[in-house]
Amino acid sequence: MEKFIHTPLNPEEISELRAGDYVYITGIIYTARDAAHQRMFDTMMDGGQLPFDIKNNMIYYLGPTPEREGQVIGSAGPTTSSRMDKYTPLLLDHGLKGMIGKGKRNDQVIEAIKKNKAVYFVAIGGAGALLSKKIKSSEVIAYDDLGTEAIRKLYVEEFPVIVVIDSQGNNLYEIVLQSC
């Protein structure tokens, strides 16, 4: 089914995403990779703020080549999920409500997805190019050391992409293999 969301996340909303679903998602969403996902795990460890209020918001896993002349961004597809997963309880834990990569989560994310009523959708590997037509701005706002790791955020229109595990912790991957 295809359905059409904005930023930040509203809950009832989450709650009619199901498995497969293709989305088209508008607003604001913040972009963070390994480097980002370690120093605001730290952050939250040692009790200290967020750059940005993650409440019902969503990270794209995302680090972009640089902005050609005339672009907003470069290249824009996302990284692998798994390499966030140790980070991302915490990070649902304390509001985030959707999360944009590419591939499988572990069983802990999964659970913290259902616990949280929170969404994992995919973006199309391969496709960054397409995708960064979708984001109309781009700005940095922490981390700026980390060059493209920095956290980013993009305002997009209509971004595409697919739910994978949605917040009853249906997964996608594993329905796909179950009709084989």
Contents of the next structure:
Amino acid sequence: MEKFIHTPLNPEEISELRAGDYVYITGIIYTARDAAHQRMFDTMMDGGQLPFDIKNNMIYYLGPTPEREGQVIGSAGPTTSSRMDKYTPLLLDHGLKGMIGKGKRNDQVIEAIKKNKAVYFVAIGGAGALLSKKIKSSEVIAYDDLGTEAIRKLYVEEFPVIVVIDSQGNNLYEIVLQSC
Amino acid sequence: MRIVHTDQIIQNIKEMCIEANYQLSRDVEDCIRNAFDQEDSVLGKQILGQLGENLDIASKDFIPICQDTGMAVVFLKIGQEVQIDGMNLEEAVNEGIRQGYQKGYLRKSIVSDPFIRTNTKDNTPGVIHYEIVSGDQLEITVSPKGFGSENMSRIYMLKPSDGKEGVINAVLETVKLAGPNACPPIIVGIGIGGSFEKCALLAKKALLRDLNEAHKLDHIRQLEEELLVKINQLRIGPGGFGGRTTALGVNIETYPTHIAGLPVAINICCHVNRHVTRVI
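Return the structure block for the form predicted in complex with its partner chain; the form predicted on its own was the one displayed.
Starting with the chain above, the whole complex follows.
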């Protein structure tokens, strides 16, 4: 089913999404991948303040290419989510509501998604040029020294994703494999 | 002796890094577009259509095809009648990579130490393979390799008695484990024979071969065809969402091996299988 949602995410709306839904996201999302996750995780373990409010917000696992003059951002497709599995349950327990990446998640992440009624979206891997067109603004807000791995605040319009793990723990990858 | 100056090498590698990241080779692009026509899953077809659109946008608007513009893997086939003048060859190759990744607005994805992990900020060093061949020419291949798929690659040290069945099982296991992580549809490069490191290098080289070009040995070509059918029967599909297009191609390279061994390396590449070759 096709659905349109806005950020910050409405918990009720998120709980209604189902694995397999094709969703268009509009609003602010934040980028973070391996190194930024490590830093956020360490900050939380030390009881520190994160560089942005994760409550009801969404992280996009992205490290873009540099933008040319006149471009908002360079190529901007998802990276493999499983490398963030170690850090994700803690972020979800602190209010993070959604993630956009690609590929499988481990059991701990799936449990944390169910417990916190969150959602895991997948964007098309290897379609970074196409996806960049849906990003209307981009600003580095933290960890500038990490280069492509810095945290960016993006404004996206109708960014296309697919629900892979919904708030009930249904997993589209598993459903697909069972059906053939 | 024929003299090749390192300035020429730097200039070519710079251009090749850029070319590879903005435009796929004809064979790979054709496979993606043909797969769209043949895909039977609705979501799979939609994704293949978007991958085609992505290629159009990349070349029209000068945006890299994928944000992971890779670790630069460079193959040099140096004719033994070639004399290289100028700077140190390895430094020249890295200078070409440095200039290509800066001038081409490509992502800098290399960290200087696997544990300390400080970004080198210019995508160097590359991984360089040298081969001495006959003749007076220098052949350069630049293949930027993304790590979403590289991470899903594997090596098996099989026993001779495992034979062809053992190889097929190893490949299918690897592709299943990779699943959606490697950005299917994938291209599977397989190295069989040699030693531990030789089969890994053969697998990487297999990814460079044109997808329309079958292996010259009949029994290897048949194995390539059999594996492609079996991989696509897994129905992982585009993006891992089901469908008949899990792999666009299977290329195998082989080498003599030891009486006690059957090494097999499987190098997975996503649909953005980038490689450019030039002869100087």
